[in-house]
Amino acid sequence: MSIVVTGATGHLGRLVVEQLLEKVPAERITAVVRTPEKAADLAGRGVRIAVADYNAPETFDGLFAAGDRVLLISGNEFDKGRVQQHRVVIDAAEAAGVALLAYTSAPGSLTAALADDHRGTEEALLASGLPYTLLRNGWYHENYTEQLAPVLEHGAVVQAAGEGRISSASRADYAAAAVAVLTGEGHENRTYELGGDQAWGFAEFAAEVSRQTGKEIDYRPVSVEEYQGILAGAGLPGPLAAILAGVDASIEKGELVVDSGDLSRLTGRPTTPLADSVAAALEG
């Protein structure tokens, strides 16, 4: 019986595997990857490596076993039909009779186009009859702290979120919640709305970056259309720029404020403050 993590060399997946190694023997962990070379370090620590691709259903044949607990980390190929990609994993898990399939979804309050694939995947998972856990992850601190170079260059945080607020948390926080579900009991057929303990707005984010760098950083709100153009001008594909600009519109409406407390309850500790992630990014 394994704990199986798909997308195991991605940003979130690697953190999940690292945290699992602190709780269970390595031989109980299976890391599903597309490029085994990227998981060489995990293999060296005793983690089983399975090579499979959401776009190749046959690669999942026989990958799962009865009793496995599986974490399906949502794909990031927005142009390749993510619901169908996720169905490949769900179908394979159903055929094997896994004990639990946990899925990293999006907050139930989110109406932006980004949420459509998550809702479709949730519907497919519930229709499968598998024991499930929906991990409705809110936004990550790192979505912003990993993009500080242009902020520092231009002295401005540019977003289309108005005065909207976000209950973000660190990737490590969301990884810890997944690990708690994969290693704990009583999470079958549960939905968790996950977000940081403290909501914040972009003016506060700009002020925090200013405080830590000693540079004057302003928040410059723009329209959704202008922001989409800025993202496209920075090289993002048009459809992805539209999706991200749409998320900002949802932020302005308060759709990424999550006040359930589920994340800190699952992990047993407060979520990581935004200031800590800013500091980590600046040090890195």
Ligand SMILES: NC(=O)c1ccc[n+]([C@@H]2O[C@H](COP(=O)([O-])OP(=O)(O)OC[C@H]3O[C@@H](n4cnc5c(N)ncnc54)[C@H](OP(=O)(O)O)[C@@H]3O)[C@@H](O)[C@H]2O)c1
Contents of the next structure:
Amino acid sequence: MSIVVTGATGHLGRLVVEQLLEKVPAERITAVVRTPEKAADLAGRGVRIAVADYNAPETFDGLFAAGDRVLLISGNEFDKGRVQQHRVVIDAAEAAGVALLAYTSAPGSLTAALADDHRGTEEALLASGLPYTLLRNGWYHENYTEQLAPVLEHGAVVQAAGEGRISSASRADYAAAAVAVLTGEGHENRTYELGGDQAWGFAEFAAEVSRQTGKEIDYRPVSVEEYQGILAGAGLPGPLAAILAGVDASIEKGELVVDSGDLSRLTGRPTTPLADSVAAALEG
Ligand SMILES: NC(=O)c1ccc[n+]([C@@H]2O[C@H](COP(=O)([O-])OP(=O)(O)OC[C@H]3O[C@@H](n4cnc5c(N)ncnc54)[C@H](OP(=O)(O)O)[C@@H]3O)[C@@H](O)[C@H]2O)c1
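Can you return the structure of this protein in the form predicted in complex with the ligand rather than the form predicted on its own?
Let's see the whole complex now, leading with the same chain.
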């Protein structure tokens, strides 16, 4: 019986595997990756590497075993039909009779188009009859703290979220929640709404960056249309720019405020303050 993590060479997947290695022997962990070269360090530490692609169902044949606990990390190929991709993993897990399939979803309150694939995957997972855990991850701090270069260049945080607030947390916090579910008991058929302990708005984010850099940084709220144009102008494909601008509209409506307390309850500690992630990004 293994703990199997898909998307293991992504940002979140790497953190999950790192944190699993602190809790269970390496030989009990399987990292599912597309490119084994990217996982050479994990293989070197004794983690089993399985090569598979959500776009190629046959690559999942025989990958799972009865009793495995599986974390399906949602993919990032927005243009390739992510529900069908995720269904490939669910079908293989069902055929093998895994003990648990945990899926990294999005908050139940999120109505932006970005959430459609997550709702579709949740439906497929529930229809499979597999024991499931829905990890409805809220936003990552890093969505913003890893995008500081244009903020520092222009002295402005430009978003289309008005006074909306977000309860984000660090990726490491969400990884810890996944590890708690994969290594703990009693998480079958549960849905967790995961978010940071403190919600914040973009004016506060700008003030925090300002405080830590000593530079004057303001929040410049723009319309959703203007923001979409800015993202497209920065080189994002049109459909992706529309999806991301739609998220800001949801933030303004309060859809990314998650106040369930599930994240700190699952991990047993407070979530990482936004200021810590800003500091880490500035150091990095
Ligand atoms: N909550 C949030 O704020 C937030 C923000 C961004 C994304 N997300 C979602 O959460 C997921 C994890 O976040 P992240 O930061 O770890 O994203 P990430 O670094 O982009 O990782 C995505 C992972 O999915 C894997 N993947 C993509 N397409 C695949 C395919 N066809 N077959 C197999 N694996 C595939 C990638 O494999 P490779 O390593 O080979 O590229 C990568 O490991 C994202 O994919 C996205 O769905 C959430």
